[in-house]
Structures are given as structure tokens and as C-alpha cells.
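Just one chain follows, in the form predicted alone, and it is written as C-alpha cells.
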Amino acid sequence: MKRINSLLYLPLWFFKAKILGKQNPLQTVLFVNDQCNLRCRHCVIYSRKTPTVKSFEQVRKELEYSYKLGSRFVDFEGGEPTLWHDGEKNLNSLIRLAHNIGFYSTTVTTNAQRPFNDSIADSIWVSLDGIGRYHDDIRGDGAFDKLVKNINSCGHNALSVNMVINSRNYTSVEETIDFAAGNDNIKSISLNFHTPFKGSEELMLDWNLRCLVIDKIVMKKKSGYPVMNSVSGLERMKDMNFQKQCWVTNFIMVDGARYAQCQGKEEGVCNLCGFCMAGEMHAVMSLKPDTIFAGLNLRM
């Protein structure tokens, strides 16, 4: 029921978007804890001495009022979001609490360091830096071995990985491409850049190599390969000169704000922007039907 449901919702949302200019978000980033296991190069929540971590009632209220404003996919992320709880409660008890709202699918986003074979999740997405030492370089000695490990063991049908590209790792993305590809346990992966906020700077990628990373990507994409981002949406993230509709994902933070789009506007870093939703948003606005059969097959 809930995929056709989804499958009516979707276009009455984008004519809402398209042709009355109803600017509703249709998915949620949600942080649930920034508790985490690791020590990444591109983030410092591993420093604080007391980690947040939300109730089970302050998401439920979260949850809610994503569900009002429109949305219907909502991504659970951290910290590592595996490690929250509250009492008794799992991630998997905010999974149920999803659905039962009303979300159409949940997504959780994972560092893979934890075994998570026992996950609800409607897809799951593994952060992958690159293959073996590049992996390591960004989030630690032995990260890479982990991860291998518990996706082999996840058993999930839907699980993905997402790999962020930055002026460390840039090198290994056709063999992380090709490991996604070669993996049985992976059903695709995501392509991303690391957006430049602020203390991350360094691991900015050059424009011109970035640009270059893009046309192997796509190469790869049109040869067969498992990339969920569409080449229209790709090609878009060359030069970021187009509308942004980042809109369409609302943002609740660990510390409760709430955001009717990603953190890079405000922070003013949206023309060096990474993060390749916003190639794709676009390109779903502009009716280019490879986007539009990406994001169904994300989506359904």
C-alpha cells in the first residue's frame, strides 16, 4: 500500500512544485545523536566530551512535523545512528515510529563499523571513502576491514554505499566504483564531493580535477556501472551555475534546529557545493528522464 501511495504522492507533489511553486521538502535528513565510533578527518563530533542524544519523544515530535510540511523519506544519520538509543528503545524502534507517522520509506546512513544485519531500514547507505588505504587515511586504521565485513554480513537488499570525493581520495574512485560493482551485497553507489565547510577546507577538491572526476563517473555510468547519480545530474555539478532547489530535503539537526534546506546557504558555500542532490533536483525540475528513472529507483 505504501508504495502505490508513494507512487500517487510523488507526482502531486512535484506539480505542486513545478507548476504552483509549492516549495514543500519531500524527504528528511534527521540527526539522531552525534555519538560516533570514529575519528574522520572532515569532522570533529568525535572531540566533544558529552554527546547529544536525542529522546524517542523529541524525534517523534521531529518526525511529525517533517510529515506536515510534506515530506515522506526520511534518512536517519549522526554521529553514527547506530549507537542511539533511548532506554530500551533502538534505531529500529524509530524506523516503526517512521512509518507508523506515515513516511513512505527510511533510510539510515551508516560508518559500517558496527554489524547491522538486524536493521529495519527500509535502504540503508554505508559511507565508503575509497578502497583499503584511502578509506583508512580519511577515517581511521582498520575502518576499511570493518566495513567489508559487515556488509558482507548485513544481508540487507537494499543496502548502498556513498562515497565523498575530496582532494585525498580522489584517485580511488574508479576502483570504488568497481568494488561496488563487484560486491553482490552492494546495489549501488553514490557519487558526492566534499563541500568546503568551515575547518574542512583542505580537503576541497580542485575544480578542474573535479570536473574530470565527473566525466569518468559518467563513463562509468554509461559503461553499466551500478552509479545511482544520473549523468544529467552529474554534468550539472561542473560549474553549479543553475537554480538551487536544496529545499526539497528539510535538516533537523542534533541540536534541534531546524532547517528548511542544507546548512550551505547560510554558511555561503552553495556555488562550491558538493553535494550531488542539488545536480539532481535540478535536473528533475528540467524533466530529464534519466534523473527522473534515478530517483524512482531510489525512491521505490
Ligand SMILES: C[S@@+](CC[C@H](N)C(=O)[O-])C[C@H]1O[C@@H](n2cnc3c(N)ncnc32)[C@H](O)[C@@H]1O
Contents of the next structure:
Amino acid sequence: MKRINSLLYLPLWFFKAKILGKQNPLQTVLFVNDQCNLRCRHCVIYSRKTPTVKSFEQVRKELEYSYKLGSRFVDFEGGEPTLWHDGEKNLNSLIRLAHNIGFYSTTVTTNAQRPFNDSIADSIWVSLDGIGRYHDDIRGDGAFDKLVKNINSCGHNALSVNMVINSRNYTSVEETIDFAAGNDNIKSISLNFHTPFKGSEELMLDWNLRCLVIDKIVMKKKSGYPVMNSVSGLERMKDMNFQKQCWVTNFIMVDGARYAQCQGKEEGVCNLCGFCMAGEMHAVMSLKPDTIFAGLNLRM
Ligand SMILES: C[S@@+](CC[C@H](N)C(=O)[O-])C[C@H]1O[C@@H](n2cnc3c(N)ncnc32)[C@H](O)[C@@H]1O
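Switch over from the form predicted alone to the form predicted in complex with the ligand, please.
Then the entire complex follows, led off by the chain already shown.
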């Protein structure tokens, strides 16, 4: 039933957005904590002295709020969301809650340093920033081996990996796509670029290199590798002067702040954005068939 509802909801949402100009979010990124078990180069969150962990009740209010706005897909983020708990309740309790409220699908983004074979999330995104030493250079020694072990033992049928390409790991992109293709536990790989939020600017990849890397990813995609990004969406990421559609996602931050779109806007970095969802959403609104297909594949 939920599947039928979502199949009806998506075209209706698109019609309202494209024809009536209604900017209601379709998906929510909800940060549940800022605790983490890694110290990644790109991350400025872990250095906070007192970690924040939201209560179950706070997350309930935030989910209800997002649902009322029109959102039907939620991604639980952190910190490291798999560390979240409130008394007896754990991340699976939040996933059940989201489903009870009416969300069609839930996603968890994890660094995969802990086993997650009990996860009931509809899909899991594992952050993989290159192979072996490339990943460890960004996320710490031993992180890659733990990630591989936990991916191989998780048994989840909708697990994908997400690589954020930066000035230190861009030479590992092709082997990371090969790795995703060669591992039966991984459904697809999504590629993004480092967005230069304050304090992490040096990780941003030079723009000309970014365009060359995009060409390589497109070649891999066209040769049949399981790249989640669409070709149209990737091509958009070469030139960021297009009209952004980032209102498609609302963000609820760890301090409870509610943003109608990505924080990048507040920081004034939209023209240097690396989140390929920006390109994907622009291509969807321009009715690019390959992107619409990739989006449906992701959400259905
Ligand atoms: C903030 S992490 C939190 C979830 C979890 N601890 C993890 O490592 O996946 C969520 C995702 O955002 C990505 N990310 C963090 N900073 C970024 C940036 N400046 N630009 C692009 N992606 C970024 C990470 O690589 C990761 O895939």
C-alpha cells in the first residue's frame, strides 16, 4: 500500500513543484546526534566538547514537522547515527517511528565502524572515501578494514556506498567504483565532491580536476558500472551557475535548527557545492529522463 501511495505521491509532488511552483520538501535530513567514533579530516563536528544526543521525543516532533511540510523520505544523520540511543530506544526505534508517522522510506548514513546487521532501515549509505590508505588517510587508521568487514557481514539488501571526492583521494575514484561493482553486498555507488564548509576549505578539489573526474565517472557509468548519479546530474556539477533546487530537502540540525535547505546557503558556498544531489534535482526539474529514472531507482 505504501508503495502505491508513494508511486502516486511522487508525480503529484512533481506536478505541484513544476507547474504550480510549490516548494515543499520531499526529503528530510535529520541529524540525531553529533557523537562520533571517528575523527575525519573533513569534519568539524567531532571537536565539539559536549556531544549532543537528541531525545526520542525531540526526534518525534521533528519527524512530524517534516511530514507536515510534505516530506516522505528521511535520512538519519550524525555524528554517527548508529551510536544514537535514548534509554532502551535505539536507531531502529526511530526508523519504526518514521514509518508509523507515514514516511515511505528511511535511510541511515554510517561510517560502518560498528556492525549494523540488525538495521531495519530501508536503505543504508556507507561512507567510503577511497580504497585502503585513501580512506584511512581521511577517516583514520584501520577504518577501511572495519568498514569492509561490516559491509560483508551486514546482509542488508539495499546497501550503497557514498564517496566524497576531495583533493587527497581523487586518484582513488575509479578503483573505488571498481570495488563497489565487485562486492556483492554493495548495490551502487554515489559520488559527491567535498563542499568547502568553513574550516575544511583545503580539501576542496581544484575545479579543472573536478571536471576531469566527472568525465571519468561518466565513462564508468556508460560502461555499465553501478554509479547511482545520472549522467545529466553529473554534467551539471561542472558548472554550478544553474538555478539550485535545494528546497527539495529540508534539514534539521543537531541543535534543533530547522532549515528549508542545505546549510551551504548560509555559508555562501552554493557555487562551490559538491553535493551531486544539487545537479540531480536540477536535471529532474528539467525533465531529464536518465535522472528521473535514477531518482526513482533510488527512492523505490
Ligand atoms: C557528516 S557524515 C555523518 C554520518 C556518518 N558518521 C558517516 O561518516 O557517514 C555524512 C556524510 O557527509 C559527508 N560529508 C561530510 N562533510 C562533507 C563536505 N564538506 N562535503 C561533502 N560531503 C561531506 C561525509 O563524507 C558522509 O558521507
